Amino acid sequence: MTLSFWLTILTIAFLLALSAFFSGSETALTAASRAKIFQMANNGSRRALLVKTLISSRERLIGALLLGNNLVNILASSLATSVLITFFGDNGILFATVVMTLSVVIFSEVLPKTWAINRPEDFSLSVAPLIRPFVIILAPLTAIIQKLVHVLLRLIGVRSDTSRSGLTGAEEVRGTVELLHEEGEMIKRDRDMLGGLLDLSELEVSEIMVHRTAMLTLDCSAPTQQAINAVLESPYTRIPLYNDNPDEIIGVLHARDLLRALIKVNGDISKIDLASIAREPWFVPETTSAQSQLNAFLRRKSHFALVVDEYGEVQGIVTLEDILEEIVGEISDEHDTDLEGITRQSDGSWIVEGSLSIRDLNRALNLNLPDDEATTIAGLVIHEAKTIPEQGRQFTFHGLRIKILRKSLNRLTKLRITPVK
């Protein structure tokens, strides 16, 4: 065997190594976590900054790597064919096809891509300095190829928009959280907290407010002693005030302000004017997002707002605690009263209040009931039944059997929920 033969064999081996390099680089750079790379770049890693720059123009990067990979594969196959034809004549084409297919698949595709997919960030940081000049050199050629590809896609009716991604950043984070929980790397409570934080922008204050039917309000025209007794017995520190008409809130009484006023008059209740010590009420539209309201609470350093509809009528109250509970779950302190909500039965069913919100029920029982059409479990039953069901009626939907246990007028007050096996 001549020297040229061995040089050709070495060249083929070198080209296969280059092919493995391009294949592994493509897999690593496309599989690398953008969040990890971004964090490493912020921490001062120059190679991470280089990787961040490369993957920011993913189409150009992949075009250059595929171009280089195909060039070396075709050249290696051509050289192998010429060598084997010399030894085996026309049968050398068949031998070259078999040998090069096995070599490319094993050594230039499966092996480097398996290596890269197991350590995408480390692999990316290692190859980025070598890939960058290659991408720059091939940039004009890849740009022409990209233009041609876009023209062909338009001819067949496919629009390519490189500026758009299939998922938003919030959806990607949500998917990551769900995946970590499913794989056992994140407990349910942490998943619920992160999910609640992501949901704030999609929630309106009308979905988390305390409805007007459950509001505690005081009539400032009533005897002062009666109002003070109500404040002392209440678990709340802020109570809306009205004058004769409960629908017209004139202020918000803070228990601390009432205490200060009592001290100033040496406990003489007859000198207390509730309306004069009440704070100006803050009204917010019911369509305000929970995220915007949270920002408004922080900006105004306030904890309490009255929710009104488009006609200016009070629909309920929303507090900073209500929004925080959407993130961290129910917050209780020594002054909170125990409210009936969910009671587990020995047969595996649950007795729940009809006024319980769907979000709280989903979080407590790890369910996935929709909350697009209704905010409470009673509202969901009415929506699914398309009517206001009578006491004793039973329905099955979303994998649950729900029975109406108690009804007051048109309100479903107590339900039994049983999972359908």
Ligand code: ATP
The other form holds:
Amino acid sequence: MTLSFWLTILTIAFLLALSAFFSGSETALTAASRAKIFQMANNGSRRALLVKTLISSRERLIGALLLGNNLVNILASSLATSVLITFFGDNGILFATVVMTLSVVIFSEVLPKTWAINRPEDFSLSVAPLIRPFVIILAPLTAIIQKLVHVLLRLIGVRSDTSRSGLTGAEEVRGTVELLHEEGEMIKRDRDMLGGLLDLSELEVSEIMVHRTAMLTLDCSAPTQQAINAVLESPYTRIPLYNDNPDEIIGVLHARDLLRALIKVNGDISKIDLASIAREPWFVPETTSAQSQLNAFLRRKSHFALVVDEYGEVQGIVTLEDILEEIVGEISDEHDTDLEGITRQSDGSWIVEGSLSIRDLNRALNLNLPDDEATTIAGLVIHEAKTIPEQGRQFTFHGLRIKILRKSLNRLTKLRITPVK
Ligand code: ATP
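Form predicted together with the named molecule, following the form predicted on its own:
Now the complete complex, all chains and molecules, led by this one.
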């Protein structure tokens, strides 16, 4: 065994170690969570900033790592073949192939990749300072290779748009939230809150408003005493006012304004003119997104709006609380009555109000009913049944058996929902 033999063996070992370094780095840098790295970089970590720069041009990074990896693998195999040929003649090729395949797979692929995949962020942070100069030096070569690959792909009809991940930022966050919840790292409540926040831009106020059929309004032409009693009995602070025609809202009566007016006239109800103390109504189109409505509420410092359709007809009420409830779930204050509308039965079924929104139902019962065709659960049943079903009818869809318990005119008011096993 000459000195040059041992030098070659040492070189092969060194090349295999380099190969392991490239393979591990490739796995770590592609698997590292962009969000975590971004956050670390924001917190001032210089290494995280390096990783962030590296993964921002992923194609260039992967190109350089693959180039380095293949270069050292092929060099190591060629050296091994030449050494073994001197000992075993032509059989050396076979021995070199077996020995190098096993060595490369075990030491330069599986081992470093398994290590890297278990701690992708830590691994990336450690190797980034070494990888960076390497990527810069090889940049011209990787650019040529990339160009060549793009041309070849185009020739066989594949479009290689690397900037396209197929998911929007919001969808990516939503996916991460769902994943964290499934893996047990995030409780349902936090998942719902983040999901609700992300949904705001896709929700229209018409989907979260209190429908006009459930709206408490007052006729200002009715006797004032009657109106005062209604205000006192109502759980609401702001009540839309109309004059004879309930479809024409002329103002919004605030309970506190009424109290102030009563004090001003020393309790003499006959001197109170409800229309004059009502505030100007704020009308918003039903297609406004919950996100823009939230911004508008915050900007105007007003928390109550009347939702109108394209013909200007009032369809319902939306308040700041309705939007916040999309994020945090049902909010109850001291005047709220129980709006839940869901009662669990001993047989595992639920009795629900038909007017309950699908979103609230999904949230409360952890279901996944679609809410793009209808807003309320009754609406969904009518959509699925393609007719207004009679009392007692039963349907099975989306993994649930739904029975119509009560119907009033054309409205399905009470339903029984049973999960189908
Ligand atoms: P505040 O909390 O400022 O006293 P509030 O309790 O009367 O006001 P909000 O907290 O703004 O009302 O809203 C609570 C819920 O009641 C929301 O779902 C809202 O749409 C609904 N709501 C408010 N006013 C009426 C009304 N006049 N008729 C029907 N629903 C209303």
